[in-house]
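What follows is one chain in structure tokens, specifically the form predicted on its own.
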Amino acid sequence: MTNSADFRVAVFAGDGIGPEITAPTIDLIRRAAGRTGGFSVTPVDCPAGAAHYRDQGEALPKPSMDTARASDAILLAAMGLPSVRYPDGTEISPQLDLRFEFGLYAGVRPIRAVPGVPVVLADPRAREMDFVILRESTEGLFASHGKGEVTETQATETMVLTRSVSERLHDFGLRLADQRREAGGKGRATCVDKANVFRAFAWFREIFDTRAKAFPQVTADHMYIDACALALVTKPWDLDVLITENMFGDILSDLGAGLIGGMGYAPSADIGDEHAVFQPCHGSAPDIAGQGLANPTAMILSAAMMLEWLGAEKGVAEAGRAGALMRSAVDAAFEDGGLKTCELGGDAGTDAVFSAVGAALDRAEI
């Protein structure tokens, strides 16, 4: 099939290891598109990040923001450098600016055990881990970003939850649980909160219960954040879709990543009603930048999520198949246990992972 759709993707390579995992990922996207046909991807480079702020005086230039706004999707590698900060002491984080600017309320954090990659838990059921943390990404405690008040005697940050965003978040999570049910999954959506202490979370839970009535085929339940943290390390194979506030989701996401081998295996997306950003959960890792050690798996899986989202959002089935093809290629590359990245004590660097995934992609059956 000849190309019938061309997706314009804004690419933020960013800082640290970002540039070295970006270009090969774009190559894999093109190779996957070549296997399925039906679409192509045109990447557009968008300068931004801590190094750009250090050198040019701005973290997210207007032309880059304009490109992102006009694009079909946004692919972001990593941004931020610990040594480069704003005058108030906070780190440079244009990825947060993108979330707020485009209203990317649905932070999708899949936690899935990759075949052949060691998991932390000894229970054999841990190999069955496949759940999603749905982190609200524009409000909660993060709504106070840059607005906190500090005096000699007191520091104050304010958590904000709104009905509009909470309703859309819960609907997103309930739809996701239903889609996973239709694909053979559990079909369970869990509201994760602290409703026994905070009125705001009791209200958040009430909204969840109300929206859940429209999804009778989904098992809708609740869990306190502390109990959820316990469940993640005692029975994560029972979990499906966890819906929670921004800060809680931020913490749980890292815990979840730790269960499946680390941040190098944890992809993510921040999705709104009109735009979406896809990025690995890890940071810029400046301590290993330029050494060829970075694990690009999370970046590859984030790109796969992007293609699947484009396929569903734009009605191009071939893009969805290409995303699934990339994910299956990751599984095939790691499944025999011979490919072991540095954070797990192995010697497989950036090039080795890309080479193995690319080879698996090329030989995969369509």
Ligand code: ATP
The other form holds:
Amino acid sequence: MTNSADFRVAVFAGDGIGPEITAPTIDLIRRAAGRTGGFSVTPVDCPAGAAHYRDQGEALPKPSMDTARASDAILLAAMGLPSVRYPDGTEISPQLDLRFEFGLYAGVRPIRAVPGVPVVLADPRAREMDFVILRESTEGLFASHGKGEVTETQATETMVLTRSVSERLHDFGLRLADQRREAGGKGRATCVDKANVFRAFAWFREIFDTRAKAFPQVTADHMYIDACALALVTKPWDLDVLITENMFGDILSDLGAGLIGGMGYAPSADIGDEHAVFQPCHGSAPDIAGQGLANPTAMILSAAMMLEWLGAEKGVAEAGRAGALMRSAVDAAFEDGGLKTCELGGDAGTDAVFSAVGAALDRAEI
Ligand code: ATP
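I would like to compare: after the form predicted on its own, may I see the structure of the form predicted together with the named molecule?
Up next: the whole complex, starting with the chain shown before.
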């Protein structure tokens, strides 16, 4: 697959701001592919989500699932609407179903300050923040999703950690830390847990320590989740790869996104052994949908991650280069501080961000 790779990408535009940030992102992917050559992307639309459930009675139709299963990668914008719920009161979240169905245990949440975008912390070192939260995404407390027991006097949800997933998660994180070390990074992997209180987390930590022996070049250490939350706001520039349980990772990811300008700047990937979903960390933001205010940066950066993953996974170097090109175009668009998105008090809406990134992409040297 060197000269003519064509990647079939299942696209879940979803709800709320999802569709308005999806179509222009596909356009940017095509433009990036046009710059590097060597591959093309065929997007396949996958209807799903809360509006689909409301109108058609199904949140994740089988044909969409089949398309996703047969695709090279899955690109997802946002799904769910607070006003549309299952009869038990829970929100429609097919993205969780995709994670469980495809075993997407490795939730990769890069927290990197985009040059020119204001960060929350005043310390100048905050601009150098560049770490990854690796959130286990198929079990942990979320294993209880839809299975919680509630009686008049008691409510119970059960956390589940398995050896098989924990081993693969730790290996993924240790490998990632090693790759980052090779690229000039810190090469530090930190197991984030609550091993001082829960036996399950002491066990999770033991597995980490055992797997870390195979990565002597990586600095492997531990943090309790509460200390880690503190470190995120006191010295995030020291962090590198944080490996953690699903619920802890869910919470830390939003905290991390807040550090770099908000949900509109935080991309993510949920990766399994055979499939991967790429989606911004934010939800469908129904409060701003249809107004042209949504910041598409997280979606563009998620698409960049997808191309880099496809490049590595399928051995198509041009796809990897196109992903890197998209990320550099985002940096170039924001770098001089002139492009200020609406959620940060500026007037750059969805179209303004897309045209600035598109222009940077077109003029980038490759
Ligand atoms: P979910 O539970 O699906 O993750 P959520 O309820 O946490 O979703 P979001 O939909 O992410 O919430 O929105 C939270 C807030 O952030 C809202 O005020 C929303 O308008 C804002 N927001 C989210 N994404 C963006 C974006 N891309 N651009 C601008 N504002 C956004």
